[in-house]
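Only one chain is shown below, in C-alpha cells, and it's the form predicted on its own.
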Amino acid sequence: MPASDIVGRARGRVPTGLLLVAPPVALVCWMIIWPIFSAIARTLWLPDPEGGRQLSVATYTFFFTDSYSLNNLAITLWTTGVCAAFLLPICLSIALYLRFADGKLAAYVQGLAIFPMFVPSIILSYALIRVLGPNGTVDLLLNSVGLPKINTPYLTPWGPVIGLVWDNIPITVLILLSGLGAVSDQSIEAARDVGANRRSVFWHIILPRITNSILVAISFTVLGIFSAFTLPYVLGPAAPEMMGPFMQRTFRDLNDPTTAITQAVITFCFCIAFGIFYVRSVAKNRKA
C-alpha cells in the first residue's frame, strides 16, 4: 500500500477518535476541572466592605496562622503517613504470598484480603467500636480471664488509623498483585539456579519490577486516606480532627462555606502532589 494512502487513512481516523474521547473529556472538565477553578476563584475573589469583590488571600492567611487549622492538617498528614507505613508491608506480604502460593489456603487468604471492599465504612466503624471500644469484645474477653482492660484506640488518633488500614487493604493488595503478575517464574527460577536466596530474589528480581505498582498503590491509598470522612468522623477525636470532618463541620456547624472551600483547596493541593506519582507511573508504563 502506498505511503500516501496510509497517511490519508490515519488522518481520517483522527476526527473519529476525537469524537469518541470528547464526551468523557467534557464530563471530566464539567465535574472536576471546572469545580476546582471555581473553588479557587471563590476563595481568592472575596466580598469587600463596599459591597463589591476584591482579590484577597485572607482565607488562606487565616488557615496558615490558625493553630487549630494547622493541628488538623498535621493530624491528617500524620494519619496518612502512618497508614501508608502500615499498609505497604502488610499488603506486600499478602500479595507476595498470593502470587507464589497454591491451594485452598491461598484462596481463603485472598477472600479475607478482599472482604473489606464489600463492607461499608459506617458498618466497619461501629464494628470496631464494638470490638475495641470501651466494654467491647476485647475488654470482655480480658475481663473473663482476669486481665485489665485495654487502652481503647476509640476517639484517639489511632482509631482512624486502624479503620483506614483495614479499609484500604483490598485495593492495595489488588494493585500489588497485578504488578507481581509481571514477574515471571522463569526469572525467579534462574536466579535460584545461580544460588540467589529469597532475600536476593526479592531485592534484585521482584522489587525492581513492581516499583511502579508500589507507587500507584501508595498514591491511591494516600488520596483515599487524606480525603476520608466517615472513619475519622466516627472513630477519631473531636480535636484535632482530620480535614474531612473539619471541612464538614466548618460548612455545616459554623455556616462558613468560604472557609470550608479554602480547606478543600488546600487539601486538593496536598493530594495533587501524590496524584503526580500516579500520572508519572502510568505515563512511564505507556512509554515502555
Given for the second form:
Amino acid sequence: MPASDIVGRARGRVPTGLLLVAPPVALVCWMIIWPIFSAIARTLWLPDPEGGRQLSVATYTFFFTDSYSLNNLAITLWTTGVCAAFLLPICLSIALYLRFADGKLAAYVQGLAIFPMFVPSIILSYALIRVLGPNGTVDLLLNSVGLPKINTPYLTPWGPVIGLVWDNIPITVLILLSGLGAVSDQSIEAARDVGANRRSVFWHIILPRITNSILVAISFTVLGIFSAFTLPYVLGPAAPEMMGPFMQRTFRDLNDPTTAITQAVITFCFCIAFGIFYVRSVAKNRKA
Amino acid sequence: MKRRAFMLSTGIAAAGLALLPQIASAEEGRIDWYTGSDQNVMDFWTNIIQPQFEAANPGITLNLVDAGDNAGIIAIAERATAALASGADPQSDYFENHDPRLPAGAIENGLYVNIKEAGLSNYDKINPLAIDTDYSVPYRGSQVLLAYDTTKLDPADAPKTFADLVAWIKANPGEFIYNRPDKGGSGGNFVRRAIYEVNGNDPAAFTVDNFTDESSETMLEPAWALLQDLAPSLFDGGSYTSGNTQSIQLLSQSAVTMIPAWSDQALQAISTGVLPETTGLVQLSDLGLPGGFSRSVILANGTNRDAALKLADFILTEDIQSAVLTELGGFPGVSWDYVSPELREKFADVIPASIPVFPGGDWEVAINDGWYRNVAPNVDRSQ
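Given the form predicted on its own above, I would also like to look at the protein as it appears in the form predicted together with the partner chain.
Time for the whole complex; same chain goes first.
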C-alpha cells in the first residue's frame, strides 16, 4: 500500500489521517498550549494602580532579584543535575546487564529495576523516612554490628535526590533497554573477532547506537525531576525548596497566583530547553 | 476501504465518548460529606459516627469524601456557589470543617444554612465560646500541646512555660522539632505561640482586622529572631518536618524527645500504639499553645439538606460528644455541663481553661511567608 493511501489525501478522499490526529492536537492546544500563552500574558499584563492593566516585567524582576527565589531555582537545578548524574551510570549498567545476561538472576534484577514504577511516591517517601531516617532501619542494622549511625539524608537536599533516583530507575532502564535492542549480537561478535576488548566494544559499537536513547532517557527523567513535588516536599529541607513545592506554597498558602504563575513560566522555560533535546533526538531518529 | 471506514467510525466514536461530559448527580438519601481534616478525623467519622447515625436514621446513608485540605473544601464550595447561581445540583451537602465566610460572600449569597434558625434540638448545648457565626456548628475542639518521651524526660521536669521550653530546647540540642507552619497546625501554632511570647502573651493583640504591613513587621520580626535563635538547637541543626504526621513519626522513632502536636492526634497515636505508652503530654500554663474549634457547615442548596441538618443535630448528642473526648481525643463542642462528670475528670489534661485562637486572613499569609524567608533558610549547619 503506498503511503499516500494511508494518509488518505490522494484523489480528494476524506483526510482520515488528519481527522484521526485532530482530537489529540486540539486537546493539546486547549489544555497545554493555550494555558501557556495565557500564563505568560497574565504575568506580563499586570493590574496598575488606576484599575487598568499594563505591560510590566515586575514579577520577573522580583524573581531574579529575590535571593530566596533564586536559591530555590538553584537547588532545583542542582537536584536535577545530581539525579541525572547518578541515574545515567546506574541505569546504563543495569540495562547493559539485562541486555546481555539471561537466566533467573537477570529476571529478578529486571523485576527489581521495574518495581519502583509501581510504588506511589508518597508511600516511597514515608518508607524512606523509616529506612534512612533517624533511628531508621539502616541505623538499627549498623547499630546491631556496632557501627555508628549514618548522617541521615532526611530533611536535607540529599533526601529528595535518593528518592528521585530510585523512583526514576524504571523509566530510564526501560528506555535504555529499548535502545540496546538495536545493537545486534552479530556486530558485537564481529568486533570481538577482530580483537576489540570490552571497553572498545562499548565505546565504538554500543554507545554510538544508543546515544539517542540516552538523550531521550535523560530528557524524560530531567523533565520529571525538575517538576517533582511529593518527594522534595516530604523529604527535602524547609528551605531552599524545589520549584514544585515552592510554586504550590506560593499559590495556595500565600494566595499569590501571579507570583506562582511567574515561577511556573520560569520553570517551563528551563523544561522547554530539555524538551528541545528530546524533540530533536526523536526527529533525528525519524530521519534515520 | 473497509478498514479505513472502520477506523474512521471508531475514531470518531472514541473522540465523541471522550468529549461527553461526565454526568454524576447527588443521590437522594445519601449525604455527600467532605472533610479537609487529617486521617484521624476521617477514621472517627467512618468508625464511630457513620454506623451510629445510619442505624439511628434508616434510609439515610453517608458518603464520606476526603477533600485533601482546606483549599480542597474551598474548591468544592466554589463549585457549589456556581451551582447555586445556575440552580444546578452542587453534589455536596455537608462540610466537616469549614469557615462559612469562604468563598467571599457565601453567607450573603445564601450558600449555607443558618444553623441558629434551623431549629436543631441540641443547638442550645453548644459552648458559647465556640460559636463563631450562626452558619456553622462547632462540634469538636483541639489544641496544640507538647508531646514528649517520658523515658528521656521526667514529667516533673517538663517545661511549663514558654521560657522554660526555650531553655529546655537550648539545653538539649537536637531533641526538638516542629513542622513548617503552613504544613500543619502543630508547627503553625508553635510558631504562633512564639509570636504571642514576644508580644506580651496577649492573644487580643491580634485580630483579623488589625493587620497592616507595619504592624506585622513590628510584631513578627522579634518572633523570627527568637525562632532563628532556636534553630541551631533543633533536630539536625535546624530541620523542620513537612507535616504533623512526620513530627509524630520522628518522636515515635525516638529521634527527638519533644514535639508540638495536636491533642487529638497525639492521644489517638498513643491509643493505636503509633506512639508508645510512655509518651507524656503537657500544656504550657502561662499561655497555652493555640488551637481552635472545628465547625461543620451545611449547604443550603444541597439535595439532602434536611438529612444533613439531622446529622448536625446528631453530632451534638451526648454520645457523640463523649466519643469526641474518648475516641478522637478532642474536646467537645458542647458546654462541659453536657459531658459526663467522669469524663470531665479523666480528661482534665486536655480541657483548656482558655484556648488562644490566632486569626487567619492576612496574618496567616504574613506568618507563612515571613517564616520561610526569615527562619527556614538561615541555618548554620556547621554548628
